[in-house]
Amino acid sequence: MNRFMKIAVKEALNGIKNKEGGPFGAVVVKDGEVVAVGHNKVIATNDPTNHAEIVAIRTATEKLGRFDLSDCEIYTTCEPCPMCYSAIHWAKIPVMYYGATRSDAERVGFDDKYLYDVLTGLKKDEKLRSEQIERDECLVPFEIYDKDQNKTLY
């Protein structure tokens, strides 16, 4: 078994054993060395964003002191949900290895398929009412940001 995926599986099992969250573990690797590990901690923290990939990415960015992980790769026990996929994208991680699929996650009660269907336009979102308001006022910070010559792009 791949040594990094083995660590991710161990993390997932630790999270389950400690009743901290679902069957998910992740490892961020740089130059063949483990930078950070994480498992799902949604239940332990009452934070619905505390997925394994997010935990590992947060730990890696803190440890490395930067938000750009473009020289890293991530190993995760399951194909990521849309939020985690987006976090991997925003961290600029160029390589992801995953084990189980989103269908496997769905079989044990996770509704990633619903999110993917909504995001790809296959289904109308019936769980979230969304309404745009106050656009002009909300554009003011965007205009100020756009004019800032010293901003850090990410």
The other form holds:
There are 2 protein chains.
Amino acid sequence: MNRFMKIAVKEALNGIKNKEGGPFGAVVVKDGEVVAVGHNKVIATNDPTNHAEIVAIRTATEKLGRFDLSDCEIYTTCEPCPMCYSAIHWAKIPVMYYGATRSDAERVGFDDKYLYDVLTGLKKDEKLRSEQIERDECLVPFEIYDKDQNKTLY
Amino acid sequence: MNRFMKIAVKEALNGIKNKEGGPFGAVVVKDGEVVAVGHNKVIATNDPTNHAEIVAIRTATEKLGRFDLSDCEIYTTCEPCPMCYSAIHWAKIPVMYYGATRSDAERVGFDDKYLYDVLTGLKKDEKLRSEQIERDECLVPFEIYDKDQNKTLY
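Since the structure above is the form predicted on its own, I would like to see how the form predicted in complex with another copy of the chain looks, so please show that one next.
All chains and molecules follow, beginning with the one already shown.
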């Protein structure tokens, strides 16, 4: 078995053994070495964003002292939900290996597939009502930011 | 102007004044009162997941001591990226008000629209290569989790 995925599975098993959250684990790898591991901690931390991939990415960026993980790869026991897929993007990670799928996650009670279906337009989001207001006022920070010549891009 | 969006805009302005990250702010509201505010802190914390909505949701769940924000609303100065849209879903927030759009964000240099286009299938993701491996081994934690009768659902 792939040695990094083996570590990710072990993380997932540890997480559920201690009732910390869902059965998910992830590992961030750089130059063939583990930089950070993570498992789902939604229950343990009361934080709905603490999915395995987010935990591993946050730990990796903290360890490396930079928000850019473009020299890393991520291994995750399940296809990332859209939150985690996007987090991988924002971290600039270029390669991802995943094990189970969004449908496997759905079968054990998670909304990953629902969210993908909403975002791909296959389904109307019945759980979140959205309304646009005050666009003009909200654009003010954008304009100031856009003119700032000394900003750090990310 | 809507009083909660006004606070969100102020948050965004504070964030860029201090060069903490992008020009985004968010507010979580419960029963007409502010529970938590947040602005983008990607640069300040070296954390690519520290978007305004995530910061506000994490602060709110910490404050309330629960991962379920189904009695809250969120105000955000920009249409959430797919990471934040999904985080709002995972936090079970049923109502969202947003100001600027994914295209406004794109105009000042952010990949929000790119990510939506990838997730909706309009665009192939040229920035992340994905590969499925070791599904069977990754399903083992799922099976254990599925059989656990005493787990906390989220």
